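As a starting point, one isolated chain is supplied in structure tokens, in the form predicted alone.
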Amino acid sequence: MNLLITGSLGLVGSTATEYFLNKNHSITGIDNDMRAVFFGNDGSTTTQLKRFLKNSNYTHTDLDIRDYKNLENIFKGNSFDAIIHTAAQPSHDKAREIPLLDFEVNALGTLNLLELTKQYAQKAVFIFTSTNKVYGDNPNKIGLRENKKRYVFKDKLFVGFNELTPVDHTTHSLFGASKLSADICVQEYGKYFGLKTTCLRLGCITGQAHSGVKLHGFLSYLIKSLKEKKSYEIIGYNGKQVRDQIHAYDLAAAFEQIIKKPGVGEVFNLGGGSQNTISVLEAIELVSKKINIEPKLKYTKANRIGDHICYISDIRKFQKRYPKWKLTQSIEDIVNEQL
């Protein structure tokens, strides 16, 4: 296949690039290291590029996805079987500092890619990495119980949030709003124009390729901070907030299944599910024990605006649609890889 991957040097994009290169597919990668603009040098992803350029099946373009004209030249010069769109401003917190840039990258950049797919690659599969932040803080309205190290659902039969979770009447964060705008456009280009579009509403994604920073990449940044014996700040909920974690490799494998059996205007929640959950306190304890240190912790009582207390993805719809896909990386595997 001939694939276009945006954000090809980031965590998800680079993992997908490596995954498909290993299967001898051709990749056109788009990445202008915007992460360095958002987060400084610690967030830069340029280290991935030298490795990919050694593979003759990889072609790189240093391009901003807001640049419609030059994006159009790429579409005109190629025949793509699939577009995997991972490029984004990815931070809940950073968006409030740069609302215009956040919206342009997340919403306008996505719309550019959809329109060019409609014009030049109507048969291509279009996969968009959306976010659980499209639900805003609606997930916080479910009944919770506070345990010693984490929050848990009061209803023991509740396994997580599905695709019918409301997106309205809630506080999203500006990041959640820009991603929801893109999410709806991806659905609409499927349902209205018949493109093979899929939105994956993702939770926490991680892996060794993650350039985690304070404002993005919770588990990666936590592990990095503790390994380097730096102070780690717990923000809100006494560190008992819970997230499911999915390894980027398992996400790349999910992309492959979608390409083999695409839908039209599809939406799936995807993450580590109920089997791959961890709270901030539990993550600190797990990593500290493994590297045998006493963590330096700082507590901030106020939570981030629109932040989830306990978010676990209900992945049953995706598993039913793609029964050959499964999670291969546990929380333990994910942490061990990054130590």
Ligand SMILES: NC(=O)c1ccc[n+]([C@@H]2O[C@H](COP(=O)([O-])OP(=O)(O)OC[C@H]3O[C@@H](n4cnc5c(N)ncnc54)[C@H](O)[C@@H]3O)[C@@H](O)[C@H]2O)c1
The other form holds:
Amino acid sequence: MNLLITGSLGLVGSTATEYFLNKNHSITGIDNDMRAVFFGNDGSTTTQLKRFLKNSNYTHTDLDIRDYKNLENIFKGNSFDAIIHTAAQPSHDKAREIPLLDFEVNALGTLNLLELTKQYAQKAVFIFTSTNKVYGDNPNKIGLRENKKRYVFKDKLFVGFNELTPVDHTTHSLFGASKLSADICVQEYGKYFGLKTTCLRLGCITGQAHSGVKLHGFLSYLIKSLKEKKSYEIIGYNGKQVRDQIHAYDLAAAFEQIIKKPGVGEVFNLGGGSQNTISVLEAIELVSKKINIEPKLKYTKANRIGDHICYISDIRKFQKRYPKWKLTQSIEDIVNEQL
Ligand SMILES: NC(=O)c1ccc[n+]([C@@H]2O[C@H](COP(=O)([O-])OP(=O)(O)OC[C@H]3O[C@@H](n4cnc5c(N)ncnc54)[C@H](O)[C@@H]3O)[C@@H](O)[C@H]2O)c1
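Let me have the form predicted in complex with this ligand next, following on from the form predicted alone.
Following is the full complex, with the preceding chain placed first.
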């Protein structure tokens, strides 16, 4: 296959690039290291580039997805079987400092790619990495119980949030708003124009390829801070906030299944689900024990605006549609890989 991967140097994009290169597919990667613009040098993703350039099946373009004209040249010069769109401004806290740039990259950049797919690659499968922030803080309205190290759902039969979770009447953060705009456009280019588009509304994604920074990449940044014996700041909810975690490799495998059996304008929640969850306190304890250090912690009482207290993805719709797909990496595997 001939694949276009945007954000090909970031966590998800680089893992997907590696995954498909290993299967001898050709990749056109687009990434302008904008992560370094958003988060400074610690966030830079260029380290992946040297490795990929050694593979003759990889072509890199240092291009901004906001640049419609030059994007169009790429679509004109190629025939893509699938477009995996992962380039983004990925942090909800960062978005409030750069609302225009955030919206341009997340919403307009996505619209550029959809429009070009419609014009030049109508048969291609289009996968968009959306986010659970499209649901805003609606997930916080569910009944919760505060246990010693984590919040849990009061309803023991509730396994997580599904695709019918409301997206209105809630605080999204500007990041959630720009991603929801993109998510709706991706659905619309499917429903209205018949393109093979899929939105994956993702929980926390992690993996070794993450250039984790304070504002994005919770587990990777936490592990890095503890390993380097730096102080780690717990923000709000007594550190008992819970997230499901998926390794970027398992996400790349999900992309492969979607490409094999694409839908039109589809939406799935995807993440580690109820089998792969961890709270901030539990993550600190797990990592500290493994590397045998006393963590330096700082606690800030005020939570991040709109931050989820306990978010777990209900991944049953995806599992039903793609029964061959399985989670292969546990939280333990994910942490061990990064130590
Ligand atoms: N990491 C997570 O926990 C998580 C959770 C939910 C959703 N997502 C979504 O998954 C996608 C990938 O996330 P990630 O963690 O790999 O992020 P990342 O920051 O590691 O990767 C994104 C890449 O896109 C590039 N990029 C940014 N703006 C660009 C632009 N204008 N033009 C070209 N390239 C640009 C960056 O340089 C970076 O390498 C994003 O859409 C994000 O919103 C991530």
